[in-house]
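Take a look at this single chain, the form predicted on its own, given in structure tokens.
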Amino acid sequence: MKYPTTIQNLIECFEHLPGIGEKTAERLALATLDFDEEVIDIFAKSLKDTKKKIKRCSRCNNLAESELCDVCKDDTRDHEILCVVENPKNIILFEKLGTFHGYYHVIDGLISPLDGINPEDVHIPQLIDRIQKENIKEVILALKPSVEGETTSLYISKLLNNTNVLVSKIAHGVPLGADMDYVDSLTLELALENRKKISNDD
């Protein structure tokens, strides 16, 4: 026995979401039957609006509902510092911390020659152009601690090598409370490279 066509179609729609299997999609679809009509209307409208209204910021490539995103509209931020991230979700993580007050630039991916992803495929030319036009003084590379992330960071830093731009990257290493037996070799290598001296003032 199958579900009515309407519910079956909804289950199949939920299955398109990342990390959602058939059973979870089935549970989500059935849960909507208990929603108030007002909630259903908001749900449906939000899905449509996301597709119709969300675009990319013309300046930093972040998600936005207008020409510029909320961060780029904020004139109180530090105009000389630019944090380079892989995707818009990374910006949300930094903004939740509330400690970074510069601007961002989303490159939408990482260089991966094995996968055929080159610098021009991840908006690096646009990044360099922006750095030059906006007279950026410091670029912080906040990319994933992976082979692709390191390759991308190295490529960007080389492009800025003969400029007056200070290039730095966020520290990566062993997380607090981690069991050393389960830490991968790349994380250990980065932890050693980014080691800090322990002050001894006693």
Contents of the next structure:
Number of protein chains: 2
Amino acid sequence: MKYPTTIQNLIECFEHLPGIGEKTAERLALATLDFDEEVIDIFAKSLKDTKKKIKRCSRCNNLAESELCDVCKDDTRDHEILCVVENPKNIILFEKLGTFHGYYHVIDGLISPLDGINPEDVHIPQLIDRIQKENIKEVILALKPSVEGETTSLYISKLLNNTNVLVSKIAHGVPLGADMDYVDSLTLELALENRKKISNDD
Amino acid sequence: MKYPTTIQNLIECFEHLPGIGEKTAERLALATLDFDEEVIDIFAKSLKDTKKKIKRCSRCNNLAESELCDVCKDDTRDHEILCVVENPKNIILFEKLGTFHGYYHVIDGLISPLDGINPEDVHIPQLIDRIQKENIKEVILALKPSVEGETTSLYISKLLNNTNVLVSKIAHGVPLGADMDYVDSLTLELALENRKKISNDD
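Right, and the form predicted in complex with another copy of the chain of this protein, after the form predicted on its own?
Let's see the whole complex now, leading with the same chain.
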């Protein structure tokens, strides 16, 4: 004995989402019954539109509805500074601060040899290409303060060792082990201000 | 600076769901980007179908895709026993046990004078009507063991006081204050077995 098929299907869809178990999926699916029809239409349409329209920016790999994302479309920013982030969500965090005026590059993951994730898998060759082509003067690494994040930062800084590019990483104001998504704005702002040049000597 | 409009819309839709805040909505919306297009289509369709097709059973008020719900359509069950539950979710709980073979009646809420919820608001007149019309012999009250649940149980039992209907309520094996949705099957089974007749004397 189960719910009617349509509800059962909807519950299974909600179960596909991260962190949503059987009970929660059931609760969410039943909650949609109380939504206005209008909201349901927008919900269904948004799901399809997001899947269909959202691409990656051809320049920085951010989420975008067109060839370039909103940041890359903005020509008034500082073309010489590039902030390297793990995923598009991190860009939103920095943009909420409003104090960074360069561009971004999303590498989409961190180097993790144990998990078989190599520099090519996280768009590092594209990053290096872009730095050279666009004549970037400063690269700020804003990656997660974990083993993988540090490895990735070090790897990128080594690749840029013999160039004129100034490589820095955001300060360890970001609490160690924390998820970048949950860092508060003030900590992030301090971390951005106190970024330090990576030295390959230590 | 925000996400592209389509994603922003989707995030807002997720925020409409109970218990889903801004951060979680963001995480869920972004997660759908990694879904197969097929899954997205089913998700969008299920949302619309559920809203459109799911009605209330004209007999017991359970969720149904047609005039009658699956339980009421089943003519092999015991027509003399009626189990009164707060919401359709509770029916699924009992059906998972598989030991109850009567029918159900969903009253859709509990009497709560402080919140302005009166007997008419929770379909109690319809319940009494049905008990008389269908010649029900036994009514099992399976409501939440809270002040509102007890009030509702007592109210229903008083209404059936001068009839031949045997009124019982599920035993207090169900932990007090617990949400019916999270009661484990064994506790629920014991509570069903140990149901006791409500006496209006105490």
